[in-house]
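The chain that follows stands alone, in the form predicted on its own, written as structure tokens.
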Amino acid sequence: MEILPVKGTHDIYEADAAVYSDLENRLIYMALLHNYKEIRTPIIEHTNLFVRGVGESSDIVNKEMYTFDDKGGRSITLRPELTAGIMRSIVSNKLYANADLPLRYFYLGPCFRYERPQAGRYRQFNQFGIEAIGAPNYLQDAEVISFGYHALFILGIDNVKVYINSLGDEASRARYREALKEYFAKHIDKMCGDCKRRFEVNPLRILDCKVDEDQEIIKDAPKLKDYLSNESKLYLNNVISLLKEVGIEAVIDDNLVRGLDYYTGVVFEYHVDKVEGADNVGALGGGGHYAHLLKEVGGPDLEGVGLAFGIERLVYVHSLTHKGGYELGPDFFVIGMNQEIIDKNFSLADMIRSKGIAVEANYEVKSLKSLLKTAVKKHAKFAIIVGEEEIEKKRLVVKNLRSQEQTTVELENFEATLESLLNEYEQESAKLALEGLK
């Protein structure tokens, strides 16, 4: 019988995981840029730090995460996110007691939670994200805002747009409660479930509804900006202004709350206009100011901003807009025409490799017309091809499989000849992509 993926998983291969990697590598690229540096973190952590880290009101911690008891009894949680665990980190290896504040870190791994798969959304999915500890002020929330809109352009994602609000200090909170419970109160008995739940526990999060009707009461309800202090605004204005003198427009959106019980001041969200072949691309992701979440699982009381990116979502978003796709291949593969040129082409291609050039070799015995197929199935640039007549006059045949044109390359000639045969494909794969760009 097949053994078939869970449900909400799926398997990553080749052309597909050279696109992973290539998202992921440049994601990176933009952290090392900016000074963060790298935290992993186990997958596995006591379920009561997602509790108090994420929030007992989140729709996160009541419905999506995948919990169990262990052998020795203790309840533990995959993880459904990273900042908690980064949080919990900072803490257990007291990472915050001699450094220079503050404190920067990318991370990048597996997630899980239970939520119904749709396009670019699985059970078990990958997070990229950046975390700032210990800068509470207006210029590190707005660093971390302009990281994410300008890694989003290095991934070949146009037309984002920013969305931007404010959940205001403690005392603006207070105010946004109780004005909410008290609209949501002559409306409570007509909405779902998960709204009756949540007005009790954390009105705030019935604004994060999707059913259609609710969303009709939803509209109609008080909004946070009208509740939020004086210096609360100017910090929501002053990361607005030094957005725009990065030519970044954040729109305000005032039912913007995101999904996590942590995020206080500042919250945002990375979207991109309607993209061809996707109805509803939702956002690419997001993050926000906290106030007191490292102090939370028990460090001290310092306040940080970050941000997330689910990796499936951006990989769904890259193929919508990329459609060529990655073609894998290696530079050269080496033909051998019978066994004895085959077991020397095996120290060849390990030749070639030394030189940083990637390589591949038949290890069967095939005519020649069908390794040149097996070639360009493989998406190689070149063909080298080793004969007994190559051998005895020490040279070799490279057949460029794009152009078909045939180079004999004398062996001492072999590897400055391979460089210039690479540097010029290149050229004219240059050249290509721009004729098809006009």
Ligand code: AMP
The other form holds:
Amino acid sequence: MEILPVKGTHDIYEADAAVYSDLENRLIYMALLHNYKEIRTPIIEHTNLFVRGVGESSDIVNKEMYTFDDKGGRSITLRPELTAGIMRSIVSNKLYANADLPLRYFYLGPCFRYERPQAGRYRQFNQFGIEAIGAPNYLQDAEVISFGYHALFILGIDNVKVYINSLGDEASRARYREALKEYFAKHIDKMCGDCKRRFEVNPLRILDCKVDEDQEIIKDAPKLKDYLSNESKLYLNNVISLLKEVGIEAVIDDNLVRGLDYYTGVVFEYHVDKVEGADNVGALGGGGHYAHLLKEVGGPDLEGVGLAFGIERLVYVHSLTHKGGYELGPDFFVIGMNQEIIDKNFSLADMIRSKGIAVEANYEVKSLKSLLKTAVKKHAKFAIIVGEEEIEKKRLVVKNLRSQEQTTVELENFEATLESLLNEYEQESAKLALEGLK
Ligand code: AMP
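Can you return the structure of this protein in the form predicted together with this ligand rather than the form predicted on its own?
Zooming out: every chain and molecule, the one shown earlier first.
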């Protein structure tokens, strides 16, 4: 019986996996460039970490968590995001003690949300993110936002739009909550069940509702910007001005409130614009300022700001504009024509690899024709053919699988020859790529 993958999960392999690794490595490079250090936290955490951190009124906690009781009767949840776990880790390990603030961490790993699978939305997906904790001013917010923008550039994702908003300080949010309560009180009877619940717990979350009929009501709701204090407006403007200085035009979006309860102050999202097929996947990433999350999970009252990208969405948008180029294969495929030679090639392949050259070899006797076919299918650049005659004359035949040219290489100087053949191949590839652009 065939066992199917779990709904909302996906396998990533071969060329696709290479794209994932490539994009992830570039994000890590960007993180190191900004002096963020890696942090790895467990996939499972106590459920109440997310209830307290991400928030009881969020859709994530209410509807989307993979929660179970373990054999000891503890309520455990597969992390739906990483920020709360990182705050927990900072507290558990007292990472704030004796540290020069801000703490700066980057992370990469799988998250789990029981959402309806659709374009760009999975039940297991990967996030890369950064967190800066302990720098309560607008420079840190601006740095995190510009980090994300420049990281997308390094990934080759253009036409990025940054949307920004401020959720305001405590007093602004309290005033706004009251205004929303007053407005929605007149409409809540007609709204969906989720909105009724949100109305009771946190009316701000009603703005996240995706139901079309509710959207009609939501569009006329009071706007957050009309309730912001002067300090909050100034803070937001400071962030926007700093971003301008590094070439980023952040656009204010009044409706941007983000779906997690821990955000306070500045929030932001990255979207791509004008790329066909990209508009249906939603935000590539987003983040914001969180003033009290660390304290909420038992730590000191240090403010933080962070962002998270969904790797699946980055890979998808990348694939829309970067066709091909990820055909993975070895530099050389070593072909032995009989079992004795194949056995000898085991150490030959090992020696070539020790020079930093990628090699695979055949392990079973087959015809030359079928082995050459295999080499081509595996995207090898060259085949090295070793038959009885080659062993006798202490030489190898190297076949360029693109041009079909064959070269005979003496065994004594074969290392240097392999390297120069590879160099010539790469030069030729660059020339072909340039011609393709013309
Ligand atoms: P959030 O943690 O909700 O702020 O989401 C941050 C980013 O994670 C989003 O902008 C998406 O790129 C990605 N993301 C969130 N949920 C999913 C999902 N179900 N599937 C794939 N990516 C997701």
